[in-house]
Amino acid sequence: MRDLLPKDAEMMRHVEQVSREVSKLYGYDEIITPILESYELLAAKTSEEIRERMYTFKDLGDRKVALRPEFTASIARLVANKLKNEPKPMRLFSVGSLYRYDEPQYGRFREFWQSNYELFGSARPEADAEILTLTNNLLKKLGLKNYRFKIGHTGILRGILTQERLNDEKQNSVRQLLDKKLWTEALAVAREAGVSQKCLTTLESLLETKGENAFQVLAQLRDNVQDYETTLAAVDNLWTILELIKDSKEQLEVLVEAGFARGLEYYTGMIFESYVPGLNIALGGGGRYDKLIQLFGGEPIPAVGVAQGIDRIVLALTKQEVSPKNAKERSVVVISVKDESMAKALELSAMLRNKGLPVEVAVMGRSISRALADADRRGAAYAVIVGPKELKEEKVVLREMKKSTQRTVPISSLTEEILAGST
């Protein structure tokens, strides 16, 4: 867990702010759920690996509770209980901190932040397409470059393994190993579970079926799974989703990977991750989960969603040297020359703030030269020097810090002078 210093916090809040802007553009209503939930709720349908890494303890009421390791279980509880009668589709947005006892490494922290988008009520492919295009537009709006989408469908593996009569426990073991890219071990679990040689051959071919020409990969996949009816339906579903995106003129750089799996057990359809080649971490991921709400006593509600990793997006933006527009470009320090002009300095600072300008007032009683040096160190764009002599003429001294130039301007036009110079 980390202390986020001002520059780090600024980047984190910038990604959070843009995430919230995108939620409004797409019609997602924000909700806030507790950081602390019952252990049973959070453990209900997550992976064994995440269950083992949750922060769990007994509260003073002797209840077993945990810090949330993800958002989806909390949101599913909310939908099953408090939002069950809301009209569909229902679009929900949430953002905040999550907790897992992972081994710290690049892009992996024990306290981390996500923004979450969930669409409830539609089983149609256009809902899946919306989640993909929303993610694409978020990353584009942030200024990230060269990102890609890895896309698959959990029904591809599930259809094969179900037809081979593997139970859910064995299927989840195979998928979790594939999620960790442990191909040999995943095939070994399937072999030990007694699948047919045809199944093993098909699984081996799946692991090699991937590429950036999405429809070519899916056509090859269709040929390989002709004997597995539900798997074929999953391939067709993924084809429809990607065709919708293509026909809508949305530009997505896609890698289709037939053997792609995500660790969470509740996915039922399309799954995906966004990433930057070479960074070796997923920036975000999600997919379809049509049966999760039932686990919490709700009616069957189809759903699709995505979790954006705010920390990881910040890492990617930092690596690409992308930063938010610096508020310091318009920032002002107001310096009073004498104590008797301090009240006017405070009045002017309030006037400038009311026009949307960030303003600091020099409050250390330093000399003008030292106050200007401090303003320069802080990266201020302008200094407004308030002195008794200029005030008699209803004027102040406006200094442009980068140019080291200054001029006397009327107070009545001070705001316009600063705004004109910072455009």
Given for the second form:
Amino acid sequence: MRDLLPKDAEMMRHVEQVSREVSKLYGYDEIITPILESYELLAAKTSEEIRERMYTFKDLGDRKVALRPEFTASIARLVANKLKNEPKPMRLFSVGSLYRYDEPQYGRFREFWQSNYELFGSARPEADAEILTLTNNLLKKLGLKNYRFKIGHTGILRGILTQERLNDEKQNSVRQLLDKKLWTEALAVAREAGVSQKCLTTLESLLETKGENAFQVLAQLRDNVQDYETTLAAVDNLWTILELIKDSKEQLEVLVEAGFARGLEYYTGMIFESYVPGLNIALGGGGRYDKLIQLFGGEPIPAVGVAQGIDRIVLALTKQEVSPKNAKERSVVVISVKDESMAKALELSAMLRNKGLPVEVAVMGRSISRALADADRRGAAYAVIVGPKELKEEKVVLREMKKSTQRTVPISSLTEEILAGST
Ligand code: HAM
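Pass me the form predicted together with histidyl-adenosine monophosphate as well; I've looked at the form predicted on its own already.
Starting with the chain above, the whole complex follows.
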């Protein structure tokens, strides 16, 4: 777990803020759930891999609890209970920190942040398309370049393995191995479970079926899985989703992978992850999960969602040298020349802040030259120097830090001068 120093914190908050803007643009209402949940709830609703990595302990009431490893399980709990009678569709947004005892490596932390979007109530392809295009627009808005989506469908593998009568447990272990790209091992599990030779050949062909021309890949896939009816339906579903996106003129760079699997067990349909070149870790991931809500009892409610990995998006932005618009653009340091002008300096600081300008007051009692050097080091755009001499004429000195030029301006026009300034 890391301490986030000002530069990192600023970037993380920037991605959080843009995520929140996007949630508003798409009509997702924010909900805030606790960081601590019942262990049973989290354990039952995620996957073996995440279960093993949860921070788990007993609280003082002797209840087994865990730090949340993701948002989806907690949100599903709410949707199955408190929110079950809300009109559908229901769009929910969450942002915050999550905890997984992952092996530390590049882009993998034990405390990390996600911004999470879930859409409940629709099993239709336009809901899947929305989650994909929302992610596309978030990454675009952040200024990331060359990012793309790896897309698959859990029904492809599930259709085949179910028809071959593999139970859920065996299917999950095949999926986990595929998620880790351990293809040979995955095929070995299927072979040991007694699947047919036709199945093994089909599985092998699936692992090869991938590419950037989505519709060509899907057409080839259709040919390969002729004998597996539900797999064909999955391929058609993915086709419809991608066609809808294409026809809506959304530019989405995709790589369709027939053998793509995600670590979480609850997915039932389209699944995806986002990537940028040169960074071999997913920036975000999600998919459709139509059966999770009914695990909590009650009506089945179809759902599709995505979690963006804020830490990793920050890594990608840093790698591509994209930085948020400088927040210090119009920042001001107000320096009082003498103690007797300090009260006026504070009054003027309040006046500028009231107009939305970020103001730091020089509070160290330094000489003007040292205070100016410090303002420069802090990246201030302007310094306002408040001295008794100018105050007699209701004026102050306004210094443009970058240009190292200064002029005396009437207090009555100070705000306007700064707001109209070029910096
Ligand atoms: P996930 O793939 O486990 O999915 O996580 C989503 C994203 O969170 C990853 O792509 C990654 O960017 C980030 N992430 C995960 N673990 C770490 C880590 N240890 N360090 C840094 N970043 C990490 C989910 O969590 C699902 N709940 C997504 C979802 C929402 N599916 C449907 N709705």
